[in-house]
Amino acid sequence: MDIQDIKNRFGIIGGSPLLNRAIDIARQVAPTDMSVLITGESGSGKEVFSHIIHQLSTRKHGSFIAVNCGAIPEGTIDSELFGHEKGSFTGAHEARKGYFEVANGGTIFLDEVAELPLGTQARLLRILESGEYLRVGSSKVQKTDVRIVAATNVDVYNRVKSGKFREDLYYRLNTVPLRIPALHERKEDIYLLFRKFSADFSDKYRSPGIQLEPDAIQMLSNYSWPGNVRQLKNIAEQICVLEKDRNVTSAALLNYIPNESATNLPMAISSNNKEDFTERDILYKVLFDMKKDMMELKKLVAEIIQSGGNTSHIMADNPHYINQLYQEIDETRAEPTFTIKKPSQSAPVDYNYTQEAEEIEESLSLIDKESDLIKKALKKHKGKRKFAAQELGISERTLYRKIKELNLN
């Protein structure tokens, strides 16, 4: 069966090279029992390709079961897939066969396989390797002969690197990778699909046919279609039901296609040198500039300390930086740990003056510090020891003892 015959049989519309390549891979792998991992965006038609693989295989007379792994709760998915014994958990009033037992000799399509819990992934790996599994609550090994076709709309390998998906299971499922192109990658097929969908819905609702004006056709081709074929089909149905004018223009089409310009996603900013920067790049640049300024400030302080407070040579070498530092200190009203006398703006700046650094020796005794704090507290509260004790965060008895020990009477 050639590619066109497959398209006719399964209702696939389009002549995109990417689409033809995907159909060709499905056609070649179908007669084998190899596991297939189908990847593609949501709504791109992954389940259709699972049917192609099953119907063109030797298992076509067996069962085909499609399982949405993301729609089954984690607590019951093992029971759904592998079955359970009576009384194995609360509510298990009787034994139940799982999908792998029911589909023995056929095909199971695991959609959204990346959503499987890690424990279920281990059970699935055992089936792929040996065809064996255990029912929930049973110790008896069961055998099954099932072909697994899996699908996902996420990057499974990224989930492997983050520890959310088993690496050994990924390689067993990905024996043959099959990628379905997104609708925006096959622009030449968009109008063909719209015509097919609109004709089907016109027959279904017994309404006149829909005709697109050239500007509307161009708008369909230029739209990104985040919902892929599913979204295009929904819009075609809406137009067939709601549009009174059967010749649809781009202005009318805007009522059904979401406005992509209203997105809240970050926008790329173009600079004069035609380089693109994201918000993260801009933030990194600001942080690097801040780090550079801090390094320059540290270097300046170190030079002042090494020179013993003599800043004449530093100001002569860095007049612009010093003036900028003055300005920033004034704006933030910061109190620097060292002071440099700023020259008067009305007089010419003389960078050859010398400044003497005055060193004040401060007592570092804990007893002296404690005594000073108690004196300040008593003075603040006019000798009222109760309030002074509260100010110091100690009990009144402790304050009495401290006053006696430090001879502060």
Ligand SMILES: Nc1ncnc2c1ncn2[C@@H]1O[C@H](COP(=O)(O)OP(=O)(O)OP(=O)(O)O)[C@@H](O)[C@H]1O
The other form holds:
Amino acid sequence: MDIQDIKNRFGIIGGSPLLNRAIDIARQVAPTDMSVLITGESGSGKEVFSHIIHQLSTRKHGSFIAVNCGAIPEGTIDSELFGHEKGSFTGAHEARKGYFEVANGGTIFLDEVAELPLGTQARLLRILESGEYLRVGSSKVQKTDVRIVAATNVDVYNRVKSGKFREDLYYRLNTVPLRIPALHERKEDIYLLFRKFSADFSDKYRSPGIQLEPDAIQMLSNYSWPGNVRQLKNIAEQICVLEKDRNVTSAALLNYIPNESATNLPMAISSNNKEDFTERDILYKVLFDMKKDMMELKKLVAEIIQSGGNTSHIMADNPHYINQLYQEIDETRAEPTFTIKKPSQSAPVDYNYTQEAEEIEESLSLIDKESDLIKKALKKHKGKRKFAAQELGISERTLYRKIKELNLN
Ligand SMILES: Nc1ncnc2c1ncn2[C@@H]1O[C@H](COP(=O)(O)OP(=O)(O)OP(=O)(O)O)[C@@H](O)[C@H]1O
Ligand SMILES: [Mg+2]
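Complement to the form predicted on its own: the form predicted together with the named molecule:
Full assembly next; the chain just shown is listed first.
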């Protein structure tokens, strides 16, 4: 089957070299039994590719089971994947087959694989290496013959480095890496996709066709598409349903896609990974704030040393800064204590230098800063993640992941 046949069969639109290359890799790896790790931003088509791999494999008549590893609670995931014996835990009234048993002879698609708990990762590694597994609550070794296709929109290797993902499993899953290009890397496909989606939706809703004016086509192509093909599809649907004037101009399009040139984010910088970009953006913010704080603290410490520990003139010269300092210290009181005693009006401040240095180390943790920022944004927007994510300049999905990672629930 050539690449065009695959596109026709699976409804894949686009002709960019990066997309063609991905399809070519999928086509070549499909008939082997190798594990494939599909990476790509949210909405870029990872699931579509998992179907291609299964359908073009010798297992196409076997089952295909898609498991969203991020959506199954940690407490039940082993039982879902590997099954359990009757009575193996409270509520296990019957024995239950796991997906690996049901999919014997077929393919399992492990979506959001980076979210697997470490214990489950160990079981998965065993299956990959020997086809063997144990049901929860049983010591009888079972065998299964399942091909694994996994997908992720995070950098799994980063998880490996932070000890959250087993390195051996990473290499085992990543036997063949398949990267699905983001939409902003294949701009030439954007208008093609829009035309196809809007024609399909016009059919579905029996509404007149949509025409884009040249300035609207331009805007569509220049947009960054953080939600990739899924976002484009949603927008095509909205326009089909809502636009009265079927000749859509860039001005009308602005009701559906944000005007990025009007935001202060430097979106024009081309980035291969939007996820990285938004995270980088937060980190810059944090680093700048920290640098400013550090400079001010250094200045303060130098003045205190110069004045031989007498802080009264410093207090008099910097009342605003000192007050702000106390306020911040009050705010973080719940966290490790910062031992600057609030002085009575005339008494010198009791600085404990070594301890102070340690405490400053503490507050320099990027993770702390990051979770602080996230907490603040959530508080400000009364827990509404959508708005908090917007304020932080990250996607809602990234925010969701961070809340999970940092245990902020
Ligand atoms: N090249 C393409 N041509 C046509 N439709 C596509 C293409 N790529 C993706 N789609 C469609 O876009 C939507 C999103 O694709 P898919 O679910 O495979 O993305 P994903 O990468 O798995 O997303 P997520 O990370 O959010 O799970 C689906 O409706 C899919 O059919
Ligand atoms: Mg998916």
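Rigid core: the largest C-alpha set superposing within 1.5 Å between the two forms. Residue numbers count along the first chain shown, from 1. None of the values given here were measured: they were computed from a predicted structure.
With the core held fixed between the two forms, F10 has its Cα displaced by under 2 Å.
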